[in-house]
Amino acid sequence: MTPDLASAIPGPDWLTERRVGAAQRAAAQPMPQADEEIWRYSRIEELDLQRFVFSPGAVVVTGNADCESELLESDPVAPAPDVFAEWNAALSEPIVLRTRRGQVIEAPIVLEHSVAEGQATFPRLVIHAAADSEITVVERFRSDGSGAAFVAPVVEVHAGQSARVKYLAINELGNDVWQVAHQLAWADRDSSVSLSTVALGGDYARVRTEAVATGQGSSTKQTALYFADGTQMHDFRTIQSHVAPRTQSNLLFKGAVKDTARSVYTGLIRIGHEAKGAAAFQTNRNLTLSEGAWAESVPNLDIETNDVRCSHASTVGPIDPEQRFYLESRGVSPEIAERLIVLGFFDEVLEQLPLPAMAAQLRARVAAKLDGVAASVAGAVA
C-alpha cells in the first residue's frame, strides 16, 4: 500500500489528489501501539499488514436505486481518526447514497461485502441525507472461506435538517479475519441518526463509532450486540459528542464472551460549552459465560457546561445465579436455562435494530453460536 497505488485508482483529479494526500499521511504514520490510550486492551500489536494484498473487494448493492450516487468535490472530508481510516481514504472507491429534500426511501438499501482470503480491503460508504428525507441502510460483511484477511470499512453519515437516517452493520466474517471499522455521523438541526452494529465474526473485530450532534434539537443513537467465542476479540470505542444546545444521545451496547474470548468497550460522552440542555445516556452490559473469558468496560464523561443530563452505566459478570436457579427449579436443564437467559439478555438490543424483520434471523445466529454450531447456520440469515 503506497501513494503510487492510491494515484492509480480511477477518478477525477481532485479525488486522486485527496487519495494521494491520505496515502502520504498514512505512510508517514507508525502503526498503533497497545500502550496508546485509544488502543488500550487491544491486540493491535499482532496485526501484520504485510500478510495481505490490497484489493478493492466485492460488493453487491440491492434495494431502492432512486438515490444520487456521485461523490462531489464540495462534500466535506471526514477526519481520519487513525492510520487505517487514512488508508481507507487513500484506497477506497466510495459508494455514495444521496437523498433529495423530502425524499422517503421506504425499502432498506443493502450492501453485501465479500472479503477473500489474503486480501486487504477498504470499503467506504457515504450517506448524504437531505433535509426532511429518510433512509435505512444495511451493510453486511462476510468472508470467502476460512483464511486470514483484513477489512477496514468506513461509513460516514451526514444528516441534513430534520433528516432521519438508520444504519446497521452486520459482521459475519470468518474467525481468521481482522476488522478495523469506523462509523462517523453528523446530525444537523432536528435530525435523528441511528448507528447499529451486530458483531458475531472476526478474529479481532474493532469498531470505532463517533456520533456528533451538530444542530440544535438533533438526536443520535448507538446500539450494538456482540458475541465472541473461541479466541475471538471484539473491541468497541464510542464517542457521543454534543456541540449544539438541546441535543440528545442514547447508547446501548450489550455483549457476551465465552471460552477464552475477550471484549473491550470504552465510551466517551463529550458535551461542549455550547451544548446547554443536552441529554446523554450510555449503557454497556457484558456477560462472561466461561471462566477463561474476559470483558472490559470503561465509560467516561467530559462535560464543559451546566444544565445537562448525563448518565452512564456498565456491568461485567456471569449470568445471574438467581435467574438460573429460577429456571432450573422449574425443570429447565442448565444448558437450556443459560441459552434462554443469554437470548433474553440480547433481546433488548435486537428489538431496537432498524430492521425488525431481521431480529429473528440474528437471534438464530446468536443461539447457534451459543450451541457452538454457528458455522453450520451461516446461511440462515442470507
Second form
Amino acid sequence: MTPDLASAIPGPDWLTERRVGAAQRAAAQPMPQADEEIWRYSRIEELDLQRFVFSPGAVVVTGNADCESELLESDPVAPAPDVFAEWNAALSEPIVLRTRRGQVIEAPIVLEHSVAEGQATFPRLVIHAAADSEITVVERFRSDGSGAAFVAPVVEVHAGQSARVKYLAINELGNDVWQVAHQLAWADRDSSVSLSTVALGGDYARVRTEAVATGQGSSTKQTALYFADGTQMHDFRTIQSHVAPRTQSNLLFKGAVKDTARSVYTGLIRIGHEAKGAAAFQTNRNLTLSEGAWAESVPNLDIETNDVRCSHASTVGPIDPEQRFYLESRGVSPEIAERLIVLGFFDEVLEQLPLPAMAAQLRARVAAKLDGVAASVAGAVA
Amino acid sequence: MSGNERHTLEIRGLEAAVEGKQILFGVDLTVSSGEVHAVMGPNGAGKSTLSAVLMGRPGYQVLGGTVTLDGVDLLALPTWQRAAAGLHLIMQYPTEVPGVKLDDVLAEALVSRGRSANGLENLLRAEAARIGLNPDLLHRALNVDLSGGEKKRNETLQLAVLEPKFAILDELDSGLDIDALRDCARRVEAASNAGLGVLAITHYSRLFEELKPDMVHILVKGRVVASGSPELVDELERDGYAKYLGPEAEEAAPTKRSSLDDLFAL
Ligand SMILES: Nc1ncnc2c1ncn2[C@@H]1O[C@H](COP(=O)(O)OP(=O)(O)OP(=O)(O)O)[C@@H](O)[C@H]1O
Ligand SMILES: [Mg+2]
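For comparison with the form predicted on its own, kindly provide the form predicted in complex with its partner chain.
Everything in the complex follows now, all chains and molecules, and the chain you saw is the first one.
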C-alpha cells in the first residue's frame, strides 16, 4: 500500500487531496501492535499487508438504486480510528446512498462483495439518510474461491432527524481471509440506527462498531451473531456513545466458539455530561462449545452524568449441563440437544435482524457449521 | 401408551451420592405397568435424588444397586436412551431452556423414538386443551417465563405426548393451584389407566384425589422404611413422619422443622 495508489484513483481534486492526505497519514503510522490497548487480545502482529496486492474489489448492488449518489465536498468527513480505516479513506471508491427527505425505501438494498485471493480491498459504504427517511442496507462479504486475502470495509451511517436506518453486515468470508471492519454511525435528533453483524467467516475477523447518539431522543441498536470454529478468531470492539439528552442505546452480541477458535468482545458505554436521561444497555453472551475454544468478554463504562440508566451483562461458558439434561431427559440425543440449544441461543439475535426473510437462511448456515460440532461430539463418544 | 403390554421397572439396592455425599442407602422399588406408587418422605430424604439418579442427571454418582426396565440395565444407558427406552421424569423444578421451543423438542423426541412428528401440532393442541395449558405456550421457549402452574401443565403435556412406559413425578403437585392440580393429576391417572406405571413423589395427599395410588412407600434418609396400602397416606397426613424417623429422631428434628416450613410456605 503506497500513497501513489491514492492519487491514481480518478475523482475531483478535493477528493484526491483528501485521499492523498489519508494515505500519507496511513503510511506514516507504524503497524499496530497487540500491546496497544485497542489491539489487546488481537492477532494483529500476524498480519503482513505486503503479502496482498491492492484491488478496488468487486461489488454487485441490487435493490432500489433511486438513492445512489456520490460523495459531496460538503459531506462530513468521518474520523479514521486506526490505520486500516485511514487506508480505506485513501483507497476506497465509496458507494453512497443518499435518501431524500421523507423517502421510504421499503426493499432492502443489497451489496455483495467478493474478495479474491491475494487481494487487499477497502470497500466503503456511506449512507446519508435525510430527515424522516427510511432505508435498509445489507452488505454481504464472500470469498471468490479460497486463499488468503485482506479486506478492510468501512460503513458510515449519517441518520438525519427522525430517520430510520438499518444496516446488516454478513461475513461469509473464506477461512483464510483477514478482515478489519469499521461501522460508524451518527444518529441525529429522534432518529434510530441499527447496526448488525453476522460473522461466520474469516481467519481473523475484527469489527469495530461505534454508534454515536448525537441528537436528543435518538436511539441506536447494535446486534451481532458470531460463530467461529477451527482456528478462526472473531474480535469485536463496540462503542455506544451518548452526547445528547434522552438518548438510548441497546446492544446484544452473542457468540459461540468451537474447536480451538477464539473470540473477543470488548464493549464500551460512553455517556457524556450532556447526555442527561440517557439509557444504555449492553449484553454479551458467549458459548464455548469445545474444551480448546476460548472467548473473552470485557465490558467497560465511562459515565460523566448521574442521570442515566445503564446496565451491562456478560457471560462466557459452556452449554448449561442442566439445559442439556432437560432435553436429553425427553429422549433427545446429545448432538441434537446441543444443536437446539445453540440455535435457540442465537435465535434471540436472528429475530432482531432487520431482514426477517434472511434469518432462516442464516440460521441454516449456523446449523451447518454446528453439524461439525455434532460430528466431533459423536467422534469423541465413539 | 403400550396398550396391554406389561412392563416392569425394578430398582434394587440403589445407592447414590451427590457431590461425594451418600444420599441413597439401598432403595428397592418395583413398579409395573398401570400401577401408581406413591413415594413420600421428609424434606431431604432423597426423593429428588432418587428421581435424578433414575434419569441420569449430571452430578450424581451411583454407588451400587441396579435399575432395570424389562430387564434392560438403565444405569448403563445415557439419559436420552433411558428416555427412549420408556422412562420419563417430571421435574420438581423444570429447567428453563432459552430459545428452545417446546414443539421443536417434542418433534425431535418423537423422531429419536422412531415415531413420526406428523400430526404433532394437532396432538399438542388436543393435549393442551385437555390439560388446560394456554396453546400459545406450545411455541414458546421451554419453561421460560412460565408460572409454576404452567410449568407443571407443560410437563404433564410432554408426558402425554411422549407416552413413556414409566413416569417419575417429582412433586407434580408443588406450585399448582387446585384447578391445575386436578387437570394434571387427571391426565396422569388417565395415562396410568392406559398402562403407564407411575412413581409419584409428593408431600400431600391432595394429589391422590385424582391419581389413585396402589402402594405407598415412605423414604427416610435414603431408604424405603415402610410400604403399604393407600391408607398409609392418611396416617402420614395425620401423624407426620415421627414414627419413621427411627432411633436418631433427635438428630432428625431439623428435617421435621423444615418440613413445617414447607407447609407454611404454601
Ligand atoms: N447438588 C447437591 N449438592 C449437595 N447436596 C445436595 C445436592 N442435591 C441434593 N443434596 C442433598 O441431598 C439430600 C437429599 O436431597 P433431595 O433433594 O433428594 O431431597 P428430597 O427428598 O427431594 O427433599 P424435598 O422434599 O425437600 O424435595 C439433601 O440433604 C440435600 O441437601
Ligand atoms: Mg425433592
